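Taking the form predicted on its own, here's one chain by itself in C-alpha cells.
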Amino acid sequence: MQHFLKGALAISALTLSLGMAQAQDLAPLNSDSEPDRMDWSELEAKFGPLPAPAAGTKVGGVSKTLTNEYWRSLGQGYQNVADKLGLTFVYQAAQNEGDQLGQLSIAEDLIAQGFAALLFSPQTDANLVPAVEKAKAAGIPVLNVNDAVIPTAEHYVGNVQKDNGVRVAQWFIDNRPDGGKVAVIEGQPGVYAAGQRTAGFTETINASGKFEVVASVPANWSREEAFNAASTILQQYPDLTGFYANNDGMALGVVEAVKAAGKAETVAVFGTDGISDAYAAIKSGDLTGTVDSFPILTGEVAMEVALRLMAGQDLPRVVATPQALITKDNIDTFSTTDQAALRAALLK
C-alpha cells in the first residue's frame, strides 16, 4: 500500500508539473462545457466521409479494464471500424480499475511501438497525462475517450457526463411526485465522470424541493462495495425512496442489496453504462434502469474521430457521443445489437 501511495502521489506531482507547463498553450479540458465541440451525429456532413487509412496503419488503445463489460464493448466499436477498414488494432487493459500505474505502463509501451494513433481512457483524470506528454513529444495523436477526463487533452469522445444525474433525476421527479429521501453510490474519486454523474443527479434533484439526499458514498465502480453500502444506507434509512449508482455494476450491487432487505417493491434503483447485465435485470424488473452510453457505438465514433486527426482534419476538441434514459417502457428500442438500426433509432 505504501508503495502505491507513493507512486500515486509522484504521477499527481508530475501531473500538477506537465499541467502548469501546458497552461498556455491549452486551458484545462471540461468534457461537459468545452465550447469548441460537436454532436457525433454531424461528423460526415460537416468533414465528409471517412478517409481511408494508409495501408498498415496500427492504432492502439488503452482502456481501464477488461472486467467490465463496458469497456470490452467500447474495444469491439473499436475493433469494428478497424475490421471494416483493414487496420491494425491493439488494445489493452489494466488489471482492474484501480491499477494505476499499471495503466501507465502500458500506455508508455505502446508509445515505442509505432502506432499512428493511440486511443486512451484513463483509470483517473490524472494517471495517464505523463504518457500524453510522451505521446505528443513523438508525434503522436492521442484521443482521451470516455469517461476520466485528462486536462490537457486536445481532442475528446464521449457523451456528457453530467447528463447522465440530470436524466435519472429527472426520472424520479416525474415519477415520484411526493418526492422522499434518495442516495448516490458514486464511483471512484477523482474521476471527472463519478463527480459530474452525482453532480447532476443531486443538484437537480434538490432543485425540486421536494427530495433529501441522505447519503453519497463512493464504492469505486465495485459491485460488492456498492452492496455494501447499500446495505447500511437502507438500514440507516427504512423509508428510501431509491438509489443513483454511476454505473451498471454498482447498482447491480445495490439491487442485491435491496432485495435482501425486502425493499424492491418501494426502492428504485438507476444505474449507468448499458451493459447487459442492466439490460435483462431490468427486463426482469429487479433494475428501474439505466442511462446507456452505447460504448460499442463510443468506440465506432472515437476510431473514426482518431482516423480523421491523423488525415489532418481541423476537429473540434470535444466530439459528443449519445445516451438514453433505458426502462421498462423503451428498453425494446435500445436493445438491439444491430449498430445500424441503433445509430437510425438515435438519430430519430
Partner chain sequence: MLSLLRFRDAGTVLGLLIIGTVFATLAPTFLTAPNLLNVLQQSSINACVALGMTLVIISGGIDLSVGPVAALSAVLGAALMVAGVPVPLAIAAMIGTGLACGAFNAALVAFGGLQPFIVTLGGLSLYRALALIFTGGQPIFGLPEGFRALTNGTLAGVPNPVILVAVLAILAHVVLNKTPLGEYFLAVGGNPEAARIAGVPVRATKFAAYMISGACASVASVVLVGRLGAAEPTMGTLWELDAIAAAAIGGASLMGGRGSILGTLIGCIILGTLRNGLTLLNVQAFYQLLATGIIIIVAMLVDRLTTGKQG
Given for the second form:
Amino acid sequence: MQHFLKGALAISALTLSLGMAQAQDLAPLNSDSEPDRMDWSELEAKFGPLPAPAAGTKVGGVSKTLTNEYWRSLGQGYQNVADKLGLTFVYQAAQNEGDQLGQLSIAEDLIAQGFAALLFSPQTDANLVPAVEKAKAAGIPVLNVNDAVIPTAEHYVGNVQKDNGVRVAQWFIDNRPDGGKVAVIEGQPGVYAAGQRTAGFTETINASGKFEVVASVPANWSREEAFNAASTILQQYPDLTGFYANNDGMALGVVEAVKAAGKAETVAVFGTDGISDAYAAIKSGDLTGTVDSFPILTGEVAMEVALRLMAGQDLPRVVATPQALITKDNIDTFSTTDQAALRAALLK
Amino acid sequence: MLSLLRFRDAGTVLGLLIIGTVFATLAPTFLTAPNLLNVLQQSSINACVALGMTLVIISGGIDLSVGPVAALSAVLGAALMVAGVPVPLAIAAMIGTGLACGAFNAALVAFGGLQPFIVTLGGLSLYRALALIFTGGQPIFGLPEGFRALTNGTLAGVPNPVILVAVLAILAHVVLNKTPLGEYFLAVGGNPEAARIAGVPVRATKFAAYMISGACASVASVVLVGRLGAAEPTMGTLWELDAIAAAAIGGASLMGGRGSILGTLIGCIILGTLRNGLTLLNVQAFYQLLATGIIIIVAMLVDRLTTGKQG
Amino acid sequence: MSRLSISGVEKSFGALKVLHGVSMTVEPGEVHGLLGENGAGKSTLLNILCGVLSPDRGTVQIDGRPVTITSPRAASEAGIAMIHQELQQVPELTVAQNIFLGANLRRGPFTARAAQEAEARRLLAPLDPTIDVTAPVKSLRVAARQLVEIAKALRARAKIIAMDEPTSSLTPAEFEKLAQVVQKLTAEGVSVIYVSHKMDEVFRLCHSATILRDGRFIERVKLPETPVAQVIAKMVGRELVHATHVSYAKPKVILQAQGLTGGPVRDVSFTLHQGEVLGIAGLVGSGRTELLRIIAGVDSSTGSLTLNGQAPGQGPRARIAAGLGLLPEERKRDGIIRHRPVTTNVGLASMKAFTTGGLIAKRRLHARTEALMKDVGLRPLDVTKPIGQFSGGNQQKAIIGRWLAADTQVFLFDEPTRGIDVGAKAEIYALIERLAAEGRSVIVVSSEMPEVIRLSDRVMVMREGRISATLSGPDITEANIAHNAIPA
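Switch from the form predicted on its own, shown above, to the form predicted in complex with its partner chain and output its structure.
Zooming out: every chain and molecule, the one shown earlier first.
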C-alpha cells in the first residue's frame, strides 16, 4: 500500500513536472516546419484503429466564417465522424473573416459548456490565444485546425501550407519547360497560410532558374480584388505564363481577368483549396488547376485526431492532412463525394 | 433634457433586461456569475472604444478610424516592449499614439473644414497601412508576462478590463455631465454655429473629442494586446461599427448634440449579451448577425417614437 | 354663401386640448386675417385645413358643401393651398418642376417638360414675369420663391390660399409686390387666409380677421375699421401700454468702429455711446447683419474697432471677453442649443464663472439662471426645460439672459423680434430699454421701421454695404429711412 502511494506520488510529480516543462519549453508553433509531426496516412498504422468515444461525449468547433465553403465543408467532415460515432457536435462561427473579437467571444462562451475537446480555426494567429489558455486551464484539449497558427497550440491538424505553393510551382516546372513570367495573387497580408503558400511557390519556382515572378500582390482573399490585380498585371506583362492565387476564390477572379484579356489559351491559372466552383472551372477548362486540401476529409481527420487525444494517445504536435494537385488529368478520380473512396485514392 | 435622457437610459436598461430574461429562460448557463463576468469582459473592448466614440458623436462628428488606431498603437507598443522598453513607458507610448492620431483627425476636421466621415475614413486606411508597413504584416509575439498579467488579472473576482472600463466610463460621464468641456461637446454637436457665436471654443472642443476617442481606442488596444499576448496589425477590424452601434442603441444621435455614457455602456452590454446568449443557444452566425441588426433598428425606432414628440 | 366655413372645431393632443370649438368664415375674394399670439391655435387650425391634422370634432364647409379633409392631397382637391413659412420646395429642381411637383404633365411615360415650362410661365406672368421657369428654385430670392408657391397653388386651381407669415423674410418693397399679388388673386375670386404678427400688414391687406386666444374663438372683426389697440387687446387679453421712446444715452463713447470692411460691408465707421440704442436700418442685403457679425467677431474684416479705447482680439471668444454679445436673427440656427436646458444656454458664454475646480457648479448656474430668467420674464419659468420647447420670444429672453450672465456691455440685436408675437414683442422692447437704462449699449438691426423708430436714439441707414445716413431725434422718420435705404 505504502509502495503504491509512493509510486503514485512519484508518477504524478513526474507528470506534473513534465507537464510544466512541456508548457515552458513548447516552442512557438510553425505548422509547416515543426519537427514533431506525422502525415495523416500513418495514423492508423502507428496508433491503431480509432478508439470509440464514451457515450454522450460533446465536441465543439469554432470556425472562421460560414460564408466560405471551405469552412462549411470542414464542419461537414467533423459532423460526419460525429454522426458515425454518436457524438454531440456543436459548430459555431464568427460573423465574417474580420470579426476577430467576435470569434474570441464565441470560443470563450463554448469553454464553459462542458465540451470534451475543442476544434479551433482562428481568424488570426493571436486572436484566440486567451481562449486556448482558458481551455487549457479547464483541462480541455484544443486542436488548432488549419490556416492561422496559434503559436502556443499543443495540437495542430491541417495542411502543410507551403506545400500548396510547392505543388503548383512543380507543375509549372514540369509542364512549361521553357520557363517564363509568373505572378502571384496573395491572400491577406500577415496571414500565415497566405505567406507560406506564396513562399512555397516563389522559392520552388525561383530555384528552377527558368521562371521570373514578375508580380506578387495581395488581393485579401477577394475575387473582385484579384480580378482587378490580374487585369493590371496582364496589361503590364502580356507575355505572362501563369498565375498562382492563394485561394480558389481569387483564382476564379483571375480566370475572369484572363478571359477578358483574351489570354485563356496561353496563361495558366492555379488556385488553392479545391472548392466546387474550382472543380467546375477545371472541368470547363477555365482554371488550369488547384491544390485541393479536401476540407471534408480534413475535418474527418481532425475529429479523429481529437478522439485519439481524448483517448490519451500521445500524438505528435502536428498532423498533416491530405493535399493533392488537381488538374484536368486527374479530376475524375478526385471529384467524388464519397469520402471513403477519396481516402482510398489518396492513400494509393 | 436631463429627465428625458434618464428616460431614454431607462429604455436601454429595459431592453437589456428583456434580452437577459429571454436568455436566462432558454439557456441555463447564461445566468451564472462566470458567464456574466464573461459577457462583461467580452464587452469591455467595445465599451472602451464606444466611450470615446460617444463623445465624438455627441460633438457632431464620427470616428471611423478607431480600429486601425488601436492596431497602430498595439504594434508600436508591442515593438517597444519586445525591444525591452519598460511596460509603463510602452503603454504611455500606445496612448500617445492614439492621442496623436486623434489630433491628426481633429486637425483635418477643425482646420481643414473636412467632413469627419471622410477624414476618419481616410484615417481608417492610413493608420491600418502604417501598422501593416511597420510590422510587414506579421503579428508581434513575445510580450512580457508582467504586462499580460495587468489585463488578465482580476480584482475581487472581477476581470481588470471590466474595472478599467468602469473607471473610464465614470470619468467620461463626469466629463460629459459635469464639466464645461461636456457642455461644449453637447453645444458643438447640437448647433456648431450657435456655439461659436456664444463663445464656445469650437476647434478646441473638436480636438478634445477626437483625441479622447483616439486615446480610448489605444486603451482598448492595451487591453486586447494584453489578453492576446500579441499585437496584430490586422487588429480592430470593424470596431468602429460595433462602437457606433453601441452608442446608437444607447441613445446617441448621429446628428450630434445628444447621447449618454450610461446608455452607450448598456448598448455595449446588449451587443455582448446577444452574442453570448446566441452562442450558448448554438445559434448560427448568420442569425446572430440578423439579431444584432434587428436590435439596432428596434432601438432606433423606439428612439424615434419617444423623442419624436419633442419636436 | 361663404367660401369657407369652419365651425366648432376641437382638437386635443393627448390630454392637452389646443382648440376649443373654433369657428371661422371666409368670403369669396376676401383676405381674411387669422390672428393670435403664439400658442393661440393658429398653426393647428391651418394644419387641419390643409389636411396634416384631422379635427376631433367640428365641420368644414367649402361653398356650402361639407368636406372632410383627411390628407394634404384631399385638401388640394378641395381647393385649399397652403404657403408655409418655411417654403416646402425642392431647392435643386427648377421653378417649373416645383410648380408641377407631384402633378407632372406627362407625355407617355415621360415628363412633358416643355409643356410644363409653358404653363408655369403662363401662371407666373401676372405675378412676376421676370422669374425664369428653368432656373433652380434655390437661385431665387425668398420673395420670388413665394410667388412660385402661389403659382403652384393657382396650378392646383386653389380657391383658398392660406399664407403663414409670408413676409417674415421680405423687404418692405417685396411686401408691396406681394400685396399687389394678393389683390390680384382676390379680384379673381380667390380667398386668402393671411397669418401674420405684423399688424401694419394685416391692417393694410385684410378685409376681416378671426382672433384666437388660448385655442378659443374670440371674435371676428372687420378690418381696417376696428382700432389696432382693440385688436391687440383681444389677442393678448389685456391692453398693452404703448410707450414712447426714452433715451438713456450718455456722452461716454463705448465702441468706436473705423473703416470696417468685409463681405458686403464697405468702410463703415461709427461710434456708440454708453446707454445708447443705435438702430441700423436698410434693405435686406445692405450688409446690416454682416456688420453685426463683424462687430461680434463672427466674421472677419479689415478696419479697426475699439471698445472702451482698447482693441479687442479677433474671433467671438475675444469679443465676448471684451464685452460684446450677438443675439442673432435666426435664433434656431445661430442662437440656441435646442436640446439643452435654459441653464446651459444661458451659461454657455460664461462657463468659467460657473466652474469650480473643473466642474460646473450646477446649483450656482441654476440659481443665477433662474434669477435672470425671472427678471426677464421667461414663461414658463422652468430653467431645466430644453430651450427648444420655448416660444421664440422666450428663447430671445434666454439669450438676453446669456449676455447678462456674461456681463456684456454691448448687446448686438439682429432682428430682435422676428417670429415673436405681439405680446412678447412689447416685453423685448421693454428689456432693450432696461439694458440701456442700466448703462449698457445696444445696437439693433431691424427691417421693421416702427421697431427701429420706437427703440433707437440714433438710426444708421445702410445702403449697399455703406452707411448712407445717420439720423437722430426728429429726423428719424419712415420717409427719411426709406429715402436713404433705397439705392439711387
